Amino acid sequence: MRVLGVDPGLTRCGVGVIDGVPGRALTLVGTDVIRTPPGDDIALRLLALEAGIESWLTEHQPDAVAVERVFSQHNVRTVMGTAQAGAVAILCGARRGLPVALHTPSEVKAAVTGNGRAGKEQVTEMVTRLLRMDNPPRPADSADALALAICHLWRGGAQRRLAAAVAAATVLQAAAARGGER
C-alpha cells in the first residue's frame, strides 16, 4: 500500500509518501515541504498548496491520503490556516476518489513511538529508523508527514475493519428489529 501523508500548514506543508504493509519493513518513496510566501493573499497560497499536493498525487499515485487532524491551538489565526491547508489536502484526495483519513497528533505519536506525548525529536528519530534513512528528514514538517503516512499504514487497516464490523452489526440489529416488528 502506498500512502501520502500531509502535515498541513500554510507556510510549510509537509508531504511524504511511503510504501509498505503492516508487519513488514517500510519504504520511503519521497518527502518534501510545499512552501507558500506568508505575504501572499490567502487564495493564492491555497491554490499553490493545491497545485503542490496535486503534483505529489500525480507523481506518486498513492492508494490513500493521511492528513493531520487539526487540533486546538492557542493562536486562532494559526489554527485557521492549518485547517484550510488540511481541507485542501482532503479535497485533493477526495477529488481522485482516494480514501482520506484524519489522524490526531497524539494518535500519530503513539503509532510511531509508542508514546502519544512524544516530542518532535522522538518522532523524527523513529521515522528515520523505521524508514532506514541515513539522515533525519528536515524540516520537521517532512518528518511529521512521514509519521502520518506510517500511522495510517499501520492503523488504517484496523480502523477500516472496525468500521466494517460496526456497520455489519448495525445492519444485523436493524434486521433483527424489523423481524421483531412482524
Given for the second form:
2 protein chains.
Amino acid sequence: MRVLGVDPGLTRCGVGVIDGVPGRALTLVGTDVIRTPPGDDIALRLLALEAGIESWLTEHQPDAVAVERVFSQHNVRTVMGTAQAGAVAILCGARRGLPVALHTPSEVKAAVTGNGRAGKEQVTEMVTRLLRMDNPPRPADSADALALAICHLWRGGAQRRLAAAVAAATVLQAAAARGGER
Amino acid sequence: MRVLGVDPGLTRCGVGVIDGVPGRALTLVGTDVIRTPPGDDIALRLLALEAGIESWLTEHQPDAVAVERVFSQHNVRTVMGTAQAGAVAILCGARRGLPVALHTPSEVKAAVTGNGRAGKEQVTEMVTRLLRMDNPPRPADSADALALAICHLWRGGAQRRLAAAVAAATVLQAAAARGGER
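Would you mind generating the form predicted together with another copy of the chain now that we have the form predicted on its own?
After this comes the whole thing, all chains and molecules, with the earlier chain placed first.
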C-alpha cells in the first residue's frame, strides 16, 4: 500500500510518500515541501498548490491520501491558510477517487513515537528510523508529512485488523446462537 | 460585466450571478444555495461543492468571481468549513483564469446599504431593490452572495474610475511640469 501524507500549509506544504504493509518495514518513496510565495494572490497560491499536489499524485500514484486535521483553536493567524491548503489536498485526492483520511497531530505523534505529546525532534528521529534513512528527511518540515503517512498506514492496518476481528467474532457468535437454538 | 458572488459554506454555500456596469441598473441572472450534507465525509462534501460551483461557472460564464473573505476571529466552530469552502470557490475561479476577489462582510454591507454594520434584513432589502426583484431572493441566504457580487461590481468600477482619474492627473501634472521647465 502506498500513502501520500500531506501536512497542509500555504507557505510550506509538506508532502511525503511511503510504501508499506502494517507490521512490515516501511519504504520511503519521496518527500518534499511545496512552497507558494506569501506575497502572491491567494488565488495564485491555491492554484500553484493544486498543481504541486496533482504532480505528486500523478508521479507516485498512491492508494490513499492522509491529511493533517486542522484545529481552529491553534494559531488563528495561520489557521485559515492551513484550512485552505488542506481543502485543496483533500479535493485533489477525492477527485481521483482515492480514500482521503484526516488524522490529528496527536494521533500522528502517538502512532509514530508512542506519545501523543512528542516533540518535533522525537517525531523526526522516529520517522528517520522507521524509514531506515541515513539522515533525517530534508527539508526538515517534510518529516511531518511522512509521519502522517506512517500513521495512516498503521492506523488503517489496525482498523482493518479490528474490523476483521469483529467480523470473525460476529460469525462465531451467530454460529453459537444457532447452536444454542438447536 | 458579469459577476459570480460566492458566500462560502460547507452546509450552505450561497451563489449569485448579476450583470451590470457601475452606475447603471443591475440585472439578476440567477441565485441559489449549494448544499452538502453535514453527515457526509469532508472529501465528498468538497467534491460536491466543487461540482456545484463548476456548473455555475459553466452555465453563466462570469467575467469575475467575488468570494467573501473569511475571518478566523468569528465563530471558530464553522470557520474551518467556511475557509475550506472558500478555497474551493477561489480555486474553481482561478483555474479558469478568472479574476477572483475577496471582500469582507463589512465592505459588502457598506457597498450595498451604505452602512458597514447593516443587518441581514437591510442587506436583503437593498439587494431586492437594486436588482429590481418583486420579492426577496430565495433561498433567503442567497442574498449575501448577490450582495457580494454587487459589491464587487461597484468597488471594481470605483477602483477603475479612481485609477483612471489618478492616471489623468499624472498626465496633467507631467504636462504642467514640462510647461514650467520651458
